[in-house]
Amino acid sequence: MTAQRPTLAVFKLASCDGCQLTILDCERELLAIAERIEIAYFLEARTRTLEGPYDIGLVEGSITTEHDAERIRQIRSRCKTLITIGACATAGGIQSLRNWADVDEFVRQVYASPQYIQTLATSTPVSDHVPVDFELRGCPIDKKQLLMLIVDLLAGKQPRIPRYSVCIECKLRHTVCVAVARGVACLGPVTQAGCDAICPAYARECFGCHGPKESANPLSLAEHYRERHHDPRPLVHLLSNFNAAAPEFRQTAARLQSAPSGPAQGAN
C-alpha cells in the first residue's frame, strides 16, 4: 500500500450490477471505509475519478466479449491487489451457460438486428484470463464478507472469508435440514459458506450461489440422495444455475444429464 490512503477502484464487465450495489448497500460502513481509502474509481457511485494505479482493484462481471478480454488485461496491469467479486467474475455467472448452448441461435433470437451483435461463444471467469488475487463468491456478494474483506486488505491481513459449507450456517442458525426432513435436493453439502443459509432457513434448498466449497463432491452428494430413494436430478438444475461453469458443479451436472435414470457412478 502507497504511504497516502489506499485507493479503490471498481469495475464492471458482463453482470447485473448486483454485486455494486451491495457495495453501495453498505451505507454507512462504506462511509467510514472511505475515511481510510480513497474511492478512485467507482462510476456505479460518482462521475469523479482518478486515474491509476489502484492499490484495491474489485471488479463484477465476466468475460463475454473480446473487448471485456482486452480491457481485464488492462485492469490488471493498473491494480496491485485484483479482487474478483461474485459469480460472475469468479465461475462465469449464470450466463455461461451459453458455453454449452449455440450462441448465434440465442442471438438470432433475442436481437432484431443480430448483425450488430458481437459477442464469444462462451461467459469465462476473470482468472481464466489473468491472475487474481483473491475471490469473493457469491450471488450476490455478501455485504458482512465485503467489509470483512476490505478491512482485512486495509490491515494488511489475509482475508478471513470461510471456505466450509453452507450446512454449518444452518447449523448455526438452527434450522431443520430440507434435505433430511423433507427429502428435497440441496446444494447446501457442497456450497461454500457466506450468505447465513438464508434459503433453508425459509424451507428452500440451497441454490448454491456461492459456488463450490473446498473439496467439493457434488456426485457423491447425487448418490447420496438415491441411496435415500431421492430422485437426483433436480440437482441438475441447482447445479446448473449461478455458478453453471465451476468445473465441480459442470462435470456433476454432465454426468447426471448422460444417465438421468441410472446410479451416480464414481461417486468417493
Given for the second form:
Amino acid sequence: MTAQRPTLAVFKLASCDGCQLTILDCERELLAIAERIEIAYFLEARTRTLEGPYDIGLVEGSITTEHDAERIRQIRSRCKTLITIGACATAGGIQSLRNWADVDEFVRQVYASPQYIQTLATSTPVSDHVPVDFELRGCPIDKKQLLMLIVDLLAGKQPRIPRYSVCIECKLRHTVCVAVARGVACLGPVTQAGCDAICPAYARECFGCHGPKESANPLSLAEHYRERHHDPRPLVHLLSNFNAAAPEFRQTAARLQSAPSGPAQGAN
Amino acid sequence: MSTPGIGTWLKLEKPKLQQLIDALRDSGYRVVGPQVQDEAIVLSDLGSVEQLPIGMIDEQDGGYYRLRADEEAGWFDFVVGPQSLKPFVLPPRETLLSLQNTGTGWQVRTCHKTPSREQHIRASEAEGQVLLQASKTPEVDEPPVAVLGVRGCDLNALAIMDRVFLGGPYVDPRYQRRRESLFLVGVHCRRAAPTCFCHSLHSGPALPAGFDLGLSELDECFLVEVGSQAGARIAEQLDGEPPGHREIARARAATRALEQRMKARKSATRSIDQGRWLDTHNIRQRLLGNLEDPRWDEVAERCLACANCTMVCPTCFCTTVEEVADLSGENVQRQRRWESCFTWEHSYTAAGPVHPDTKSRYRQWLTHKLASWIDQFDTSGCVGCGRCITWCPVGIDLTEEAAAIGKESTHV
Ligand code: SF4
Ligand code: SF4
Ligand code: SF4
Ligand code: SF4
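We have the form predicted alone; now please give the form predicted in complex with its partner chain.
Then the entire complex follows, led off by the chain already shown.
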C-alpha cells in the first residue's frame, strides 16, 4: 500500500464549499484516507498540487458560466473516474432557481456593478455536460456516505449508496412520522436516503437535500397534500430548494404553482 | 401465597400495576411499555405506571394519527402505535459478524453488542482463501425484554414471525434467542381504531394464547390471567386476589362486545367513523388470478414506493445483509438491516431489478402479504393491525385495494 496509491483530485465549480468541507470534516479518517489515496489536487486542503491525470476526481458545484462549461470538459478528460458530489453538482443546486426566472434581473439585484458579471442563464448539473461515473447526493454530502463510497471505490465494488426513501431511515431509527402524526408536509417519501433522516428526528420535515429517490412520485404526494391541507405552498417551497432543478421536483412544483385553485402563486 | 397455575386469574387494583413493572425489573427484564413520545404512543423503557398514556385515545385513519385525552378512556384504550414487537425480535440493524485481519489470518467474532465468542481462522495461503468457521450459537448480549400492553393482533403477528424464523429446517438463532427470552404482558382490547380490522383475520380484539400474563381492564381494576410458567412466577409477586366469576364474565364481555361492533361495520371505505373489513373469502385466487387488473396501475399512481407500510408491518420480515469494511480494509462487519420489496435494491439482480416499477412492487407487497404467504407459511401475512394504512403518507388502504382487485372477474 505504498507506491501505487490511486490519486485523488477535488475540483470546485459554482458552489458554497460545504461539500469540500465535509471531506475535511472526516478529521479522524483523513490520515487513513491519505494512507490509501494520494491527495494530488485539493486546493482547499493543501497548496501543493500534482499534475494529472488522476484516478478519482470529485467535483463540487454546478455549471453556471461558459468558463466552467469548458473547464468541466478538461477535468473529465483528466480523471479516470469522475464523481460529482452534492446537490449543486448533481442537480444544479439552489442557484438553479434562476433557470425559470430572469437571470439579468437577479444580477441587477445582487451586484453593484452588474456589467462585470458574465453568467449563463441556467445552473445545470455536471452530468448535463460530461459523462459522470457516480453521483453522491446531498446538501451537503453526508460524511458516512462519502467514506462508504471511498471504501467501495478502493475495493473495486459498486458503490452501496441506497436509492430508497428517507422514510426507511426514519423507521430504522424509530422516528415517529411527522407527516402522519403532525400533519407536516415532509419530502421524505420522495427523497433519497443518506442523511439518516436527521430532520424528522428533530421533529422537522425532510427538506429533500438528497434529491428525488429512485421511482419518486412527488405528484401523488402533492395531490394528497392538497386534498388534506388545501394550501400547497409549504410543499412548493420544499420542492424549490437545493434540488429545485431535479426534473421530478421541478415538474411537481410547477404543476402545484400553475394549478387554478389554491394560493400557490408567488411561492418562490 | 402459592404459585398461581396457568389459566388462573388475579384481580389487581389499577395502581398496583406498578408491582408488575417492579417484579419484571427485579427478575432481570428490560421493561418496555406504551408511552407518549413525539406525538404518538411508542414502546419505550418503562419504570413507572405514571409514564403510561392513561386516559389517551389515538385517532387513526389513512395517513393520519393524532392523540387526544378522552374522559371515558381507561389505561389501555388507545390501540397500536407505529411500533410492533418486530424490533424486539428482529432489530432494524444488527451486526452479525466482525472480521479482523491479524496479518496471519482473520479473527472472527460473532457478536451482537459485545463479542462473545472468538475464533482464530487460518488463511489458506496456497489458494489465497479464507476459511470461515461460523460459530453455532451467536450470543445476543442484551437483557431479556418484557413488553407491557401487547395486543391480540401483535401476538398473532409474532406467531407468524415464529413460523418464518423458527419453522422449518433453518432456524434464525438470533431471532430465537430474543424470542425465547421475551416476556409478553398482553391486553384485551376494549376499543378499536377505524384502521383496525383484526376481526376479519381472527387475530383480535381478544388475546390469543401465547401471552405470559393477560390483562383485562375493568373500570375499577385489572384482571390478570396467567398464561405461562414464567407468567406465574411474576404473578405470585403481585398483591392481588382471586376475582369473582362475574368480574371475569364482565371482562370477557367487553372484548366480545367490541368484536361484535367491529363485525357490524363491514365496509372497506375510507371514512373515519366506519371501520375496515378485509374480505378473506377466496382472497388468494382473487389476487393471484388478477395480476393484470387495471387497479394495480391505479394504485401505482398513488403509491410513493416509500416502504413505510412494510417497515411498520409486524410480519414483514425482509432483511438485507451487507459487508462493511473500514478504510484500511482490515476490519469488516457483516450487517443485517430491514429491507422492503418497495425498494429498487430488494429485487436487484445482475440483470436489473425484478420489480422495476412501483406497480410491480405494490403487487409484490399485496400478493405476498395476503396470498402467496398462505402457500409459504399456511397463514395470511396480515393480522389486521392497520399500521400500513395509518402510516402510509398518502393513506393507501390495503383493505380497499384488496377489495377492488378482481372485482369484475370474480364476483360470483
Ligand atoms: S417523517 Fe417524513 S421522512 Fe420520516 S417517515 Fe414521515 S414522511 Fe417519511
Ligand atoms: S399488512 Fe397492514 S394491517 Fe396487515 S399486519 Fe401488516 S401492517 Fe398490519
Ligand atoms: S411484503 Fe415485501 S417486505 Fe413484506 S415480507 Fe413480503 S416481500 Fe418482504
Ligand atoms: S402503500 Fe403507502 S406506505 Fe406503502 S410504499 Fe406505497 S405510499 Fe409508501
